[in-house]
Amino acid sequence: MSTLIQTETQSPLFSEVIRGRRSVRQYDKSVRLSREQIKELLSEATLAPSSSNIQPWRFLIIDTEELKEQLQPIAYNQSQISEAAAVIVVLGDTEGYYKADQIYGEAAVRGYMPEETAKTFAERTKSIYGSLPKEALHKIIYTDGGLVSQQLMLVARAHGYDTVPMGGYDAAKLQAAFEISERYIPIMLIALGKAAKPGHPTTRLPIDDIAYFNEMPAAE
């Protein structure tokens, strides 16, 4: 049974979720999420797509006051680090493709594909990803990390919680302080909790200024 706390008896419409999401920087310190609740949010977030379904995302959840205090100067003393219920460190696993056997094997067990097809896909995936140049592999991982991060923020909003994506931190100090292997690429930090003050509204460029059908305009 789900332990996630809904703010309303019915789930909000998707349009309400995407329009209601804000980058929140001030959090109610009295609101905390259990580890089971955080795991449930992540379970929904990881339904996001990824290249070859390799799911290279990994999550380091910082939810103790002591460790948030340690993280705060690494994130340039941004207040949301200490105020939020938790900070999710989104990482990309450069060796994530080694889980291809497990991923495709489970797909075969569930009847999503024949066993022989699963084995073929797994071997081909490991061969292709294992031979990619570092830059190409990292590009894929950053893309997949962005997809799961956005989905996590929308999932949180759908369940009545707030987030802010954070690129302002010292990646080298983060890896050193939390003993994160060089195997993992820091993608971003995401503060998670309940807003003490709503995120301010923002504007977007008109679609006609940024979307082009079939051909790009001449460069100015």
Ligand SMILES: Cc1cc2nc3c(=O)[nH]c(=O)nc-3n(C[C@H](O)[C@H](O)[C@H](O)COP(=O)(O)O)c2cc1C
Given for the second form:
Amino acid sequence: MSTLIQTETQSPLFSEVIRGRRSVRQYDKSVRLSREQIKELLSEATLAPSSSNIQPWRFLIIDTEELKEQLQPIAYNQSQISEAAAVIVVLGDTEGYYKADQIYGEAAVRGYMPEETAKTFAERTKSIYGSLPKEALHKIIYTDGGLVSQQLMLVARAHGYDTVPMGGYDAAKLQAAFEISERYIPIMLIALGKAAKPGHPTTRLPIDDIAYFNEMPAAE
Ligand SMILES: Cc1cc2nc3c(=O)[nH]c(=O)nc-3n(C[C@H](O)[C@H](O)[C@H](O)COP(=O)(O)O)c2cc1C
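Can you give me the structure for the form predicted together with the named molecule, which would complement the form predicted alone we have just seen?
Now the full complex is given, and it begins with the chain already shown.
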């Protein structure tokens, strides 16, 4: 059963969630999320799709004042790092495909596919991913990492919390400071908490400038 504290009595409409999400850079320092709450948000976020369902995302959750202070200069002193309840380092596991046995095995246990099919899928997945050039593997991992990150931000908003994704950090320093092995690729940081000030409105390109039916325009 969900233990998340809903700020709304009813679940917000999906349109309110996607229109209400904004990058929030000022947080109410008095609002903290429990580790259980953060794990529940992550559980919903990880319902995101991933290539071959390999789910290569991993999350390093920084929720102590001391470690957030350590992270702040690595993220070019962005104030949301220390103000937010937690900062989630979204990582991609370059060896995540080894979990294919566990993933497909569980699907077989649940009756989603026959055991033999699960074994074949797992072997094939490990063989394909294991022989990919580094660049191709990383592209898949970044794509999956982006999908789960966006889902996490929407899930957080749906539960009344705010986020900001951050690419502004020194990845090498992050890996060194938090002893993150090279096996894991940093994808982005996501600050999570409750807004003290709403994110500022932003514009979007008109859809007719970016969407084309059936044929792309010639390059200018
Ligand atoms: C990959 C990525 C990296 C970003 N890096 C930062 C960052 O380092 N610091 C920051 O304040 N905002 C960062 N942003 C937030 C964007 O500025 C923001 O999403 C954009 O201006 C649109 O605003 P909105 O999120 O409120 O719709 C980043 C967004 C993305 C998707």
